[in-house]
Each structure stands twice: as structure tokens, then as C-alpha cells.
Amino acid sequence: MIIVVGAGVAGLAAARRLGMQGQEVSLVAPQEIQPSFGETLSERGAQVLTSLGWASCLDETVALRSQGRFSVWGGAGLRTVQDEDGQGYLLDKARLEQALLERVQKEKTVTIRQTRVLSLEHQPEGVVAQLADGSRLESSALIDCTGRAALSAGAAAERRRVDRLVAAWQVFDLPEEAEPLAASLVEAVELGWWYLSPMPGHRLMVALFSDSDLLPDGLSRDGAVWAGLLACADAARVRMESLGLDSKMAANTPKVSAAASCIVSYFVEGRILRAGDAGAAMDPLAANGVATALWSGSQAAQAALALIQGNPEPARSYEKDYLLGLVRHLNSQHALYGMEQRYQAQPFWQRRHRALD
């Protein structure tokens, strides 16, 4: 039997390949309501999903085809941003996790366990979980999709903070009247840069990035504070002016969550495999996020089968592509800071600004 602990999309997907591979499942992960946030699934993303089965889920109850992202971004004019492999979707995230976990719930090799996991123990040819239930899961091998709390990231995983990135946010009902283009938009301004982008369900998600001890005190009690953030944003300004949503940002306090790109320097410990968020948390800048979550789950689920199988290689490879791949990442999102010169002298920019380590 293998454990995947975290039913997030890095979970979910790593059940699911295991299952198809007819492989025992324990997904172990409490029952939480979670928040409808609005992220991007790109076309690699969407061909990943459509490798497990799932391109279904993708309905117009959890993804929009996107039609475009404009960002105003190293300059004050507004421009489109072109992607190389296509536009892919504008999720609801929280949505899509439902309608995977509905098929995993199908899967007839996959046991789900709603409890908590509290701690682990390495074993010679496996792992065991102590579960806030009371009981004890022996296991061949497990998977960590535990997101941001990395439960398996001990100090032997060199897990590290990068930066101080949260996110100030709200989704907003549009009104009836309003036909948004499904298209994103960025703006980078003195203390980060904001998203505005629609989801299914005609709402429009509207998030402030930026570091936690730059945001103003009392941000997240008082809407207003974060409202009046807005006006030296031109483009998002003006794109919630022509909604009619200026005033009700006003009236409705953010909810402030973690966005910090977090990195431990091992994906593999042993007989644990970390995967989506609990191996690399990344800024969400370049919206990568979902699609590297499926990727990793499903990747990881690969290689913990040839490791119980005696064969360590799969492993190896997908730590190293993992780690090639922020390599990747670090440098394009660092480009891309660099491209905002505008705001330089300003602490949130002076940060990313300076080189890499």
C-alpha cells in the first residue's frame, strides 16, 4: 500500500495514477471547506489532466477557456501577454478539487481516511503514519501533498523561505448586466502587483500581492484601507469602476492568505516523495501552480511504484527535474521582476532585484 497525504490537486492526481496503475491507495486528508480561489491552468496543465482521465472536469461550473492576459508591467501602457503553448483556463480552484476528489472517490483501489496525519517514521522498506484518529498506517511508500504545511519537510528536507509574498484577496458576484472578457490581468504598482481575473459562476477574483510587512495595518479588517490601494492601479481601477465593483471592494474586508515561495532541496527522503506545494511553493506570478501540482502528483506516484519495486531511478529523475525546473522558474521569474523598473527605489521591488543566491 502507498499513502498520499493532502487531497489538494498534487494529491488527488497522485491517487489517481496510482489507481490506474491498480495500485492500493490510503489518501488521507481531513474533510476542510476550501475557499474558491481563482487561479490559471495552463495547456500543459489541462494535457496532464487529460493524461489521467479527468479532461471532463473541466465543465463551465470550474473553468473558463481563457481568452487572454494583459498585464501593465515595466511600463504604463497595457499590453497582451502571449503564451507559447496556448491560454488555457481561469479556475475555480476549490471547484476543480471537488469534482477530482468525486472521481477518486470512484476509484476502487483508493481507501480515503478523513483524519489528520501526525507524524511519520521512517522505516527501511517503507513508512508509518500516525494518524489523529489513533490508529497506524504501515505503508510502502508515501506521498506528500500536503501543501504549504509540508508535514514531511523536517530539518532533513532543507526546507527554506524565499520571500514574504501573501496575498490580500476577495471574489466578487458580478452583476448580471456585466459581460467581462474571461481574460486576466496584472499590474505591478509600488507595493506589488494586483490580479483581477473572472471564474466560473460570473465572479471576478481581485488579489493585491505583496510582502507582509509592507501591507498597511489594518488591511484586513477595514475594506476601505485595501480599496483605496486601488487608485494608483490604473487598468485594475478602472476595469472594477466599469463593473460597479469600486464600492463593494470598499465595503468587504480581504482575506489575507500565504503566497511565499517556499523550497525544500530534497523531493525524495527515503520511501517519502513530496509533491505540489509541500516540494516547492512558488510566487504566482508566473501561473504555474496547478499545473505544476498535477504534474508532480502524477510524477511522484510513478516513481514511488518503481521505488517499492525495488527501482530507485524513476526517483531520482523526478527529483532532479523538479529541481531543474525551479532552476527554471527562479530565473524566469526573476527576469520578469527585473523587467519592472518603474518602481525600483520601493522595498517590495529592491528585493527582487537583487540576485539570485
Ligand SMILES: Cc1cc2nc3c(=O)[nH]c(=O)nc-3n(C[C@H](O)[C@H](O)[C@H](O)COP(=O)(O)OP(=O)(O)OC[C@H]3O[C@@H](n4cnc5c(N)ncnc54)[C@H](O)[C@@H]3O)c2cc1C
The other form holds:
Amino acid sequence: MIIVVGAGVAGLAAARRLGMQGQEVSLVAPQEIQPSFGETLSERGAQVLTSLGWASCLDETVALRSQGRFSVWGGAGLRTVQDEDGQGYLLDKARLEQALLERVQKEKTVTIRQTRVLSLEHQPEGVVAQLADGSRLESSALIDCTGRAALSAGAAAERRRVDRLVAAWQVFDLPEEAEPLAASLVEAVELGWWYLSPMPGHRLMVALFSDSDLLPDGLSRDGAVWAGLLACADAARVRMESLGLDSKMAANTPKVSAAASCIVSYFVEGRILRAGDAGAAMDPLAANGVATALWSGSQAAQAALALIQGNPEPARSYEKDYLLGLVRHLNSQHALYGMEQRYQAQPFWQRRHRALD
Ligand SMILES: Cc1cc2nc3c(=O)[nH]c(=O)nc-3n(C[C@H](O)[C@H](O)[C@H](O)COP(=O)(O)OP(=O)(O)OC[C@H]3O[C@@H](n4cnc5c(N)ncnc54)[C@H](O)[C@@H]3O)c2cc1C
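Output the form predicted in complex with the named molecule next; the form predicted alone has already been displayed.
Whole complex next, starting from this chain.
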């Protein structure tokens, strides 16, 4: 039996891939209500969903087909961003997770345990998990998909946090008469960048990404502080005003969520494989996190299957491919931040313009 810990997109992809191979799986997933969060799903992520037989999950309650991406980045003008692969989707991530979970529940070989894993113990031929309901689960291998909690990342994993990025965000219902284009907007400002993303259900996600130590005091207690910061973002402000949402911002305090990049040095440790944010939680600017979580969950599942059959090669390739992908991602992210030179004197940008080590 293989244990998958966590029912975010990485854990659900891993459980599905193992289920497709007829492998017995325990998916340990506490029943938690996830906040409705607007995220972009890249075309690459949609392709992984298709490879898992899940293309139909992207219905209109879960995702909008993106009609474009706009940005104000590196200059004051509004530009359209061209993606070679295609425009992707604008998601309600909590709804996507719910839709995937409903499908995983139908897998004959997958048992769902609605509890948390407290601790893990390496065995020569497997892993033992201590669960919060008091039971112990023995497995031949375990896939850690616990997101930023990164349950398995002890000293050996050398997990390090690369920055202090947080998102101050809210989801708004759009006025009935509003008919916005299903297009996201990213706008650079002194403090970081704003992200506006239409969501299924006639809603709009609005977020300011900045470093935790740079946000003004009281922001998470006072919506007016957050709304005031929008004054510096011309395109985002105009969009909010045109939708009649600018006054609503001040009336709602934003939620603040961690969005820092955290990376482990090892994705495979004995019979434990790390996938999704538990392996590498990346800056959301590149909108790659969901695609990477789906890809790595699915790949880790294949590698775990081979590992328990005595073949370590796919696990080695998994580790190598993940690290190479990560290096490519960090380089392109560095180049993307480098394109914005208007705020060179600001700490947020200085930190991101430093050379990569
Ligand atoms: C503000 C923000 C905006 C983002 N925007 C985008 C975007 O636009 N596009 C994009 O592609 N990506 C984006 N991302 C990144 C993306 O959301 C993540 O990379 C992706 O969701 C990670 O999925 P995951 O399954 O690895 O982890 P998670 O979704 O975090 O799932 C982890 C699961 O593990 C469970 N868990 C934790 N500990 C335990 C335990 N001990 N036992 C059992 N279960 C446990 C949790 O309950 C949770 O369900 C964004 C991230 C943030 C923070």
C-alpha cells in the first residue's frame, strides 16, 4: 500500500495516478474548508489534467477559459501578455479540488482517511505514518503532498525559504450588470504587484503581493489601508472603479496568505517522495504552481510504484527533472522581475534584482 498525504491538487493527482494503475492507496486528507481563491491554470496544467482523464473537471463552475492576460510591467502602458502554449484557465481552486476529490472517491483502490498525519518514521522497506486519530499506517512508500506544511521536510531535506512574499487578498461578487472580459491583470507597484483575476460564479479575485515586512501596519485589520494602496496602481484602480468595487474594498479587510518560495534540496528520501508545494512552493507570479503540483503528484506516483517494485530509476529521474525544472523556473522568474526597473530604489524590487546564488 502507498500513502498519499494531503488532498490539494498534488495529492489528488498522485492518488488518481496510483488508482489508474490499480495500486492500493490511503489518501490521508483532513476535512478542511479551503478558501475560494482565484488562480490561473496554465495550458500545461490543463494537459496534465487531461492525461489523468480529468479534462471534464474544468466546467463553468470551476474554471473560465482565459480570454487574455494584461500587464503593466516595466513601463506605464497596459500590454497584453502572449503565452506560446495558449491562455489557460481562470480557476476557483477550491472548487477544482472539490471536483477532483469527488472523482478520487470513486477510485476502487483508494481509501480516504479524514485525519492528519502527525509524524513519519522511515523503515528499511517503507514508511510508517502516525495519524491524529491515534492509528498507525504502514506503507511501502509515502508521497508527501502537504503543501507549505511540508510534513516530511526535516533536516535532511534542507528546506529553505527564499523570500517573504505574502498575498493580501479578497474575492468580490461582481455587480449583476458587469460583463468583464475573462482576462487577468498584473500590475507592478513600488510595494510589489497587484493581481486581478475574474473567477467562475461572477466574482473577481483582487490581491496585492508584497513582502510581509513591507506591508503597512494594520492592513489585515483595516480594509481602508489596503484600498488606499490601490491608488498607486492606475490600471487596477480603473478596473475596480469601472466595476463599482473600489468602495467595497475599504469595507472588507483583506485576508493575508503566505506565498513565499520554499524549496527542498531532495525530493526523494528513502521511500518518501515530495510533490507539489511540499517539494517546491514557488512565487505565484509565473502561475506555475498548480501545473507543477499536478505534474509532480502524477510523476511521484509513477516513481513510487517503480520504487516498491525494486526499480529506483524513475525516482532518480523524478528528482533530476524536478530540480532542472526548478532552475529553469527561478531563472525565468528572475528575468521577469528584472524587466521591471522603475522601482529600483524600493526594497521589494532590490531583493528581486539581486543575482541568483
Ligand atoms: C496567494 C497565492 C496565489 C497563487 N496563485 C497561483 C496561480 O495563479 N497559478 C498557479 O498555478 N499557482 C498559484 N499559486 C500556487 C498554487 O496554489 C500551489 O502551488 C498549489 O495549489 C500547490 O498544491 P499542493 O497540492 O502542493 O498543496 P496545497 O494545495 O497546499 O495542499 C496541501 C494539502 O495538504 C493538507 N495537509 C497539510 N498538512 C497535512 C498533514 N499533516 N496531514 C494531512 N494533510 C495535510 C492540507 O490540508 C492541504 O489540503 C498560488 C499560491 C498562493 C499562495
